[in-house]
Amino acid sequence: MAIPCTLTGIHPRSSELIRVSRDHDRARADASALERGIAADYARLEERQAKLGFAPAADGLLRWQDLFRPFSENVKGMRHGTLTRWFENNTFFRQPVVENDLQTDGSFISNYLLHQPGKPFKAVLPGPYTFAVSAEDRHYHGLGKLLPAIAEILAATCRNLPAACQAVQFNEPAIAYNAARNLLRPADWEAIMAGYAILLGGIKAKAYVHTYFGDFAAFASQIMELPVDGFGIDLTETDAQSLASLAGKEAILGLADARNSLVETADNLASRAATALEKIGSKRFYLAPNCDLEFLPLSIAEQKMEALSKAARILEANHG
């Protein structure tokens, strides 16, 4: 059985494509410049893709400046506001302001793929939870109407992804961080559950959440009423002596810590895969870096990726 690898979220930039990004942002480069300068990145992270077993193929959101900044830019009734910290890291975004009815047919989303004609590849979308709370909500004032009408804009946005897109991950780091800190009520669950209901009521595609910043474990009696294909688990925040049966799902093992640049060895990654695995029981899964490996330089992501490549051959070999 080969194993496949996959990536979570966004990618770290060439040292040339932030150079080129900054001289297009002050008018110093124009757009077929910095068009370059993606195309030369994704020719890169799709070679090493290739390469090392991570399939299907993800773009590393190459085009993306935040994980909300596609939306706020072209959907009906939001912009984007402030600069804002994502959880505890180092990084920020663009907060995403709702200011009236969430509008938009999503064909927008075209313009922010990378993809190879034809080729099977991943796309990976905000999840509506995370990017409910994470919104200014001047206009549905609470998240039981909020978060459908994201969910509504999404759904949108799947209509319009390419045939050839087999799976789409839905990054919900806002469920594991909020659930570590009790501050999911019951009424922000029946607002995901009513969320996903209209999201996935169109989807072709296989559906994952993947969850990070968080212990799986605290919530995972009330995502797995979700019916997705799959689940990522962040294994840095996640003892796995304490998960519990998948019940079938597919799992992304959130193995490699994109917030650390200690590169960790093929055999720890592959010895704490299986244990996790052991536990959760799942016959389809992948190994993963635990969330966006967009924290690290480029060299040390790509040495993550080698890594988990490594530790997918090592289950391989011992697991046929």
The other form holds:
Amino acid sequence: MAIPCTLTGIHPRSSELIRVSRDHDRARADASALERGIAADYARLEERQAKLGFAPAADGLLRWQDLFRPFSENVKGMRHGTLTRWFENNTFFRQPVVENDLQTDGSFISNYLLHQPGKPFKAVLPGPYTFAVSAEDRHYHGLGKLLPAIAEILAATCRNLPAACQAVQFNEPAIAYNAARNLLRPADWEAIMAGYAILLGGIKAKAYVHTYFGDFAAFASQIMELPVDGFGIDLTETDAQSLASLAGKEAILGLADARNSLVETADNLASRAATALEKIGSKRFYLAPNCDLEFLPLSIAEQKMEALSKAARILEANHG
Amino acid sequence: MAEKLFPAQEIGSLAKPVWHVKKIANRATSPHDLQLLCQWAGQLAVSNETVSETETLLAKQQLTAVDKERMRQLSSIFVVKLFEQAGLDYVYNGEQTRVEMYQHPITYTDGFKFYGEVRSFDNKYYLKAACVGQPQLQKPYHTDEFNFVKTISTKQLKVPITGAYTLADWSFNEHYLKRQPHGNYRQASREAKRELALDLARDIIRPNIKSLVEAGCSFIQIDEPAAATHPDDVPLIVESFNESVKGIGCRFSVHICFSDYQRMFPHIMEMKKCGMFTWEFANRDDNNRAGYKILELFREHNYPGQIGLGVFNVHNDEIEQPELIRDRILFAAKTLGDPAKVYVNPDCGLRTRTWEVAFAKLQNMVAGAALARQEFG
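Taking the form predicted alone as the starting point, write out the structure of the form predicted in complex with the partner chain.
Full complex below, order starting with the chain above.
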């Protein structure tokens, strides 16, 4: 059995792309130079994913400045506001500010996706709960109304994903972070359920909810109610021994710590994966970093990808 | 003599002039760069000798290490003049002699290895190092800089230095994590971080502070922009600050920015030697002074010290009008219940703004402080 790996978010940029992005900001490089830089990074990333068994390929959100920017730049009724800390990281995002009814046909997403025509790929999008609680709500006055509105714009976005998009992963760090700190109320879960009901209606691809920055065991029973194909688990924050069965759902095992440069050994990753799998019982699963690899320099991120790939081969061997 | 109300202070970095950046990187300067140099020299009344020496260095084909050090000093002269001309009461050199607030101290600390750039936001990146061995100070890395700056300014000096907690938080931690017993990864990471922060406080920051004080420094700002990043770490921030300043008599302020300040209370009241908290507020402000309401917590906790009030946003080019600055100052003075507790400064370092914008913002800050003083006769 081939065990795939997967990327879960924003990928670090090469020093060449960082340089040309800076130059572009300072009007020292034109748009075509920036495009060439992005294309070169994407080609490198795609090649590595193919070589290391990361499938379906993800684009590393190389065009995205943060998880919400394509939306705050394109959705009517929303703009981007102040720099805000991205959870407990030395990384910041422009907070989306919701000022009016949100409207979009979702077609803008094609300007941000990178994929080879016809080749299967995975799209990574913000989850509606994380989006809603990360935004400044000046219009809807409450999660109960804001979250469904955001789910609508995400659903419109998903309707614009090409047929080759085999999987859509919704990143929900806020679910994990808030649940682990007892900040998720029953009413929030109701809003989450309602939001995903809207969102999943328009998706033909497999849908995953990836959770990170918190202990999965703290919200496993609630999140299992979501009718998605699988869940991502941050195993740097979760004690694998505390996990329970995922009732046949797929799993994205967030094993490699994307926030520390210490590269895990393949044996360590494989052993931790085996422990988690024994508890969750998933037959189909992916080995992954716990979150976006953008918290690491590219060279370390690539070493972590290689370690994950080797761990997958160890697990394959052990499973016969 | 009692200090005037609302003294104005710098808070750290200022962009390096393009002639400095290019020449340090051994790139050629353009006629436009030289034109800017002369323009600012005129505006800031920089001496002919300084301008001439700068031009001589810029004309050299390749700079030696000594030349580069002198280039940084010449750049410092311009910046000190800029701060003085803007009307600040407390100045420094805009960190012209440092690569950047994280990279500079780490460069002088053994036990770290740089792997590459990591994104801060948008297209802004910083070089992030990993702690791969026991941190050891090569030599105090701010004293030469301070000794030079005190020869070029007649104003009071405040030296910004990066704090131990931030250095620990912004570094990857391999050395201490490897030493932890296997088991709960999260717990091991936390303990590894605590050990790193406290070792940095004792072995890196404290010797630097001691050396500065011995050189005559009387006001040090410890920059902890990573504070409140991890709510559970606030006690560690307090512990690492106290460890850093242990046994040293000096005036200390602590700069924190872009954080959830609520989480800092009440723990920061245990930073007994911190006489001033210098925070970013303007970035989060609105017409109702929402950005400054957090000051109520200082009053509630009977904080006896001063507040370095961030009165303008450092992430846009809007030149805030003096009246807006005045209103922010007056709101803070009223909230704290004592105008003498308020110092004014930018929200954070100005390195992302042009000199033109920074200078205009600083001038209006000083003008706004003057307007606020009028309210108190």
